[in-house]
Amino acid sequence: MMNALNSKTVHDVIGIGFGPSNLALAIALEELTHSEGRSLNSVFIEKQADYRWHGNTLVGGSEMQISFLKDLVSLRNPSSPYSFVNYLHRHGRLVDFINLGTFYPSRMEFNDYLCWVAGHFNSQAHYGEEVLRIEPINVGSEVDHLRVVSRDQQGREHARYARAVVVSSGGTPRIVEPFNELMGDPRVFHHAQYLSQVSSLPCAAGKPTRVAIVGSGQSAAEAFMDLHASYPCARVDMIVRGSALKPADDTPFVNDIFSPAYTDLVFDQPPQERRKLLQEYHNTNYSVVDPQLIERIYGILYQQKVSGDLRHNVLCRQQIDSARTTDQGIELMLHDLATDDRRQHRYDAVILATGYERRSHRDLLAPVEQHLKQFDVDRHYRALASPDLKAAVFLQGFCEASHGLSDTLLSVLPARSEEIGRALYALSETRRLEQPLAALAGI
């Protein structure tokens, strides 16, 4: 059953999922609402009840891994009542944060910030609803503004329109063979819902556990470290292709690559040279771990050795030719790369720290698809279109073949909003001196 909500109104945008993306073009409308001298009427729909970042895989002790003046606003605005630093001059607590002397705080701090900022937009936020899809409206030959169609937690559907969408949906948990078809038992989970599945494992309740990671980045090291603190009955074999724990490379002149300016040298490239630059600094972002969380795990393994307590391990160079459940617990076939053995291990879990995949933007606009040009986007992140779709569609953290490695990350938030707020301004423009126009023409 649909129901029509504010089916009257056609706003200027409505934003897509509410993460990080999102709330960062909200403080930039907001923000261009004075420079402007007018305001947009936008809202954002987000499927989760309450604002949440990353809620299920926040375990205790992990950091950010990047400075926190790389927060929602201060690279473009210092100054901006939004920053991480007046987050903490509001909690009374930025003289503690300077004695701790760190750029980098916890997962968990960063959250509550992020928390704190979306409650101050809550009037423009429409929590508890998943998006469904998003369709053409068409005036006589042309799509002249969307509907988006959501679901709520009751499951009624509600229908939004606008002139404009900004898609911010997140990534999709990427599951690997041999897997896909294993999804349905809850003892094989992707680390997206680390904490609300390891709670029912048997080590919460203090019962032997054995434990398979599957992967071989910052997630799966994560993983690893928490299970070690936090369930003593927990024995881990991380599972890794490669042939050791990777660091990832955070030094000065690499990190240069996640600069608003380098989206300006990424996005001149033709597209050969672009994925060139991706695969050269593939290692600041994907399948690495931060140097000092290797330190630490191999801390551990050492400390095993002494004691004689082989708890757990890291298993380099392994492929899993093969994975079944039974009632004894998951079985699977790691294959030797090395020696070319097999070998058959049982566990009584199996987290796929495997990574995501960025396809929600496809689905969600498959009815308005053949008015795009294969999701392609301009400089500004909207996407290139034919002539009749006067509505615009623009992307966020769907654009690393064009834009860069640093699309998917915090890095280029400030800046990005502004662009995508301000290209949603200069629509909203065109689309206001169009319509005296149309009337005249008889339209």
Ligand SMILES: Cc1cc2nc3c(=O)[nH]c(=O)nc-3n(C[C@H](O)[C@H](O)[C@H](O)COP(=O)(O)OP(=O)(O)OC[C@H]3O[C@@H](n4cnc5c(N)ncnc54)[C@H](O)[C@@H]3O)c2cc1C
Second form
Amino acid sequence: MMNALNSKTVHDVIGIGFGPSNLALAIALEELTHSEGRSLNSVFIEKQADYRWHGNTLVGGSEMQISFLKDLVSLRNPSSPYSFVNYLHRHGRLVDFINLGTFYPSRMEFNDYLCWVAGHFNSQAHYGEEVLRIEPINVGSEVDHLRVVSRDQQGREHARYARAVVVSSGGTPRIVEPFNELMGDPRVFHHAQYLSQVSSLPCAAGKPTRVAIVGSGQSAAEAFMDLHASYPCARVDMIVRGSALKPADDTPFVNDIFSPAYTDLVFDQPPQERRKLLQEYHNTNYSVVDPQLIERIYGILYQQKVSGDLRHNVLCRQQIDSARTTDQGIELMLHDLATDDRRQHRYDAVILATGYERRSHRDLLAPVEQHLKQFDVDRHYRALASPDLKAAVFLQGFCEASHGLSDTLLSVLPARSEEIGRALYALSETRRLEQPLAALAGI
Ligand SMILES: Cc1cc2nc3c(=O)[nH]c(=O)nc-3n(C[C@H](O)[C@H](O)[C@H](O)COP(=O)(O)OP(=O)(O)OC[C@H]3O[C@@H](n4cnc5c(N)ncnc54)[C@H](O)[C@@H]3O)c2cc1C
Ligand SMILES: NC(=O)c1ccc[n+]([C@@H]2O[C@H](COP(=O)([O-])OP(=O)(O)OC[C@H]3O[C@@H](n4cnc5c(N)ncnc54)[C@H](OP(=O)(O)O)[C@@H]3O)[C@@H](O)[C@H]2O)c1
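Can you swap the form predicted on its own for the form predicted together with this ligand?
Below is the entire complex, every chain and molecule, led by the chain shown above.
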């Protein structure tokens, strides 16, 4: 049953998801309140019961892949109270962090930083509600505003209204063939569920467990390390379809592609050139592993050869032809792409570290899709739309094709959130000026 929560309020903006992207937006909007002399009425809806940043992947030893200086705000406003440095200061760890001598805090600590920032915006955040769809509300022949329908953890539906939405709902675990049919089995799971699922595997109770990890990106490598270090009874095969584990290019000239200024460069290219840039720098982010982690994994495999206890394998050039579950385990038919040999392997668990898709915005916005131009956006992340869509749709994390590889990362959050924040203020000003005209026209 629909609960018409705040049914009379039309917010200036509703943010869908309260991950780092919309958290950065909340900070930017607060800053703009001071410079614009008025505030926008904004709320954020988050499906998790409380703030967590990829919580099921926060294993010990997992480090940030970006400098702590690229936090939610410092690149725009280094004197903001929401900087990582201020977080350290407030928690009495600034000196100790300096002594660590690193730019790359643990992801657990960065998660704690994000939770701390999010705590400052509790009054705007609605946790434990999953947005189901975003619907058009017509006034005359125009879509004047949008209805955001969510479901809380008790199964009740809520409706909220807004003149703009910022959809920042993140990636969706990519489930690949031949595993789609097996996903109901708790022994087969995506890396996004790693911590909660691994705790119910036999190795968590000290029993021998054969685990396959599918993929050769950072997630796969971190799962391998965690199983090796935390679960002595786990024997792991990392199943890689490429020819080797490859390093992430994090060198300084290349790293320029993650600077805010680079967004303009990418956006100003024709579509074909944008695609070429994404392809050229694919190995900064996808299907690659931090070079130090590669060396540690190699070291573990080498040490096995010394001791003769061949506990783990990294199996390269392997295509998974088929998978089936039995009471005895999960049987994978591996096809060696170099030799053309096929061998069956049996595991007690399979972890799909197969990356993420970026499509949740399409599902959420399906009811307004007819007004949108294929989910393409302008430079300030507003979805291009037909003139009858007066309400605005902004996208964060779904614009890699037009804005470059930083779009799914933390790199440009301070700049992007300000750009969207300013666009929201401009929109609200336009709508304010139009109101008297609408009243005159009797709308
Ligand atoms: C394991 C892992 C580690 C990473 N580490 C780094 C790193 O070190 N550096 C880096 O730059 N990038 C990293 N990334 C990339 C990552 O995308 C960004 O760090 C960042 O999380 C993007 O923020 P976001 O808010 O756009 O998306 P997300 O962080 O994915 O947040 C989306 C939020 O929306 C919520 N949500 C989703 N659907 C709904 C719905 N229907 N209704 C309500 N709420 C919803 C989710 O619960 C989530 O809280 C990592 C990614 C992963 C998977
Ligand atoms: N510490 C950290 O900061 C941290 C930790 C984890 C993740 N991340 C970030 O999260 C993002 C995603 O990383 P990720 O490792 O989850 O994903 P990813 O880099 O996209 O890697 C996905 C892997 O899955 C493989 N794969 C995809 N489809 C497959 C199929 N059908 N069959 C077999 N293999 C398949 C890919 O193989 P191919 O190479 O053959 O395509 C690739 O090796 C990145 O931005 C990464 O930096 C960061």
